[in-house]
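In structure tokens, one chain follows: the form predicted alone.
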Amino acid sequence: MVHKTSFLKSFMVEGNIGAGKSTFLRLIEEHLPAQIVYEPVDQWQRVAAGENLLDRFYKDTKRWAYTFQSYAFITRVMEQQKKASVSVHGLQILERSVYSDRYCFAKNCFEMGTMSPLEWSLYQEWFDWLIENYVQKPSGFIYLRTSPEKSFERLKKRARSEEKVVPLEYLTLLHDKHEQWLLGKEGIAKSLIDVPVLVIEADQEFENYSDQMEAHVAKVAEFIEVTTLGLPAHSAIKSTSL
């Protein structure tokens, strides 16, 4: 099955809730010739008849975990496909990916007991089918690495209504999942092991510091160039501080 995304190079900006991904992408959009694809949060907040599925997930996670996590990865693929169909660039940079859905958020729900073993099995079956048929292997991951404490501080600052009930402990679990997946390469599909990762230490604020932002835009541009030229993955794994 061929989709326009097959002709695009894709890079995923990953990180915990509150890591600064949306802000980072808005700044990247000003400097790099790439199509930016944001998380379809609005779609999660306004499902059929105006239902807020994201709010339901946070308020009653055990009831809505499977529903939300399934809808999240499906709508993420839909958004990427929709944007690709009108793209004038050969490069997409996405806010999160189906892989963080799988290896961080859904897996965490299962381990917390808010997704049953049966639901987890169904989720993985749907996921495997979807990425086999509709998702192109990413060219690289850009990991905005923050401490759980910093993520919690930013989450409180932005005051998104659905996230009022999110505790620090939950962010700590998600942080650990990102570390295991992106840095430890633990329990992931063999096809992802060689996908390079650019690590950006993002505890420091960067939105209002142009010199820092320019330096990291340059790092992202270099990372994209190195990986798309097909150089060895280990040579494209970098770490930089904001």
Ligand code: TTP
Contents of the next structure:
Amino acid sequence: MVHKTSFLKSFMVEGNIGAGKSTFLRLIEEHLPAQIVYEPVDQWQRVAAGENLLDRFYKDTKRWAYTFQSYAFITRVMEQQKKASVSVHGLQILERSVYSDRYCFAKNCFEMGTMSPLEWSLYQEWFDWLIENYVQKPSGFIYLRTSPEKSFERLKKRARSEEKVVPLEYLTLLHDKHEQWLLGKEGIAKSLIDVPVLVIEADQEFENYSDQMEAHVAKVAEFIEVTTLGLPAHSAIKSTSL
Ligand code: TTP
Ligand code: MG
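What about the form predicted together with the ligand, after the form predicted alone?
Below: every chain and molecule of the assembly, starting with the one above.
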């Protein structure tokens, strides 16, 4: 999130937990002239007084969901602004956004009953105000789409200790939320409906497969070019440079 006066164009990489967003962005960073903003998950793991908020959240979700979602929002804003202030590019590509916080995670917490109706109502009230007044509309979403089973497999492989308790069922719920939001455009703010979405099918491994990754990079480059310059898709240059 950047203040509305920002000149930066921003694209958000979305997708389930373990989809491979960080890995994807590390590889994108090698090919495209854009500033990459990673999600501040390390900040969620080390907060004040030596406490780990991500761990608290998974161990007692009902107690910590609202706190976690509030802190996730504010740290995302802080990280993006900090990066924007030193950016040499006119373009940012971010790992996730305040929109997936809300339309996937916070909404899911409310539906699962780990966020109370009061907390959900407070969350939406300040969220709407901040979005309306301080958030620049994203130029596009890049949806790294995986099956819940593949996200689960990758999550197990990377073995982030706080996530030991995450079951496949939870990833399935979050997968459905991503689909409803990014593909179905269900229940989202009017201002987001026309934001273009690029779907990258990502069940197939891309980390050590340069052909696969090159194809993804080319798609992302074309998407950014078409979206920011308003060109018809077929006229975009099919190369990895912008
Ligand atoms: P993700 O934002 O999905 O990031 P990731 O690094 O797990 O994904 P990838 O492998 O694709 O890079 O989630 C980070 C952790 O934070 C994960 O345990 C889920 C949790 N989380 C929430 O509980 N609520 C939220 O709103 C967000 C954004 C994350
Ligand atoms: Mg990540």
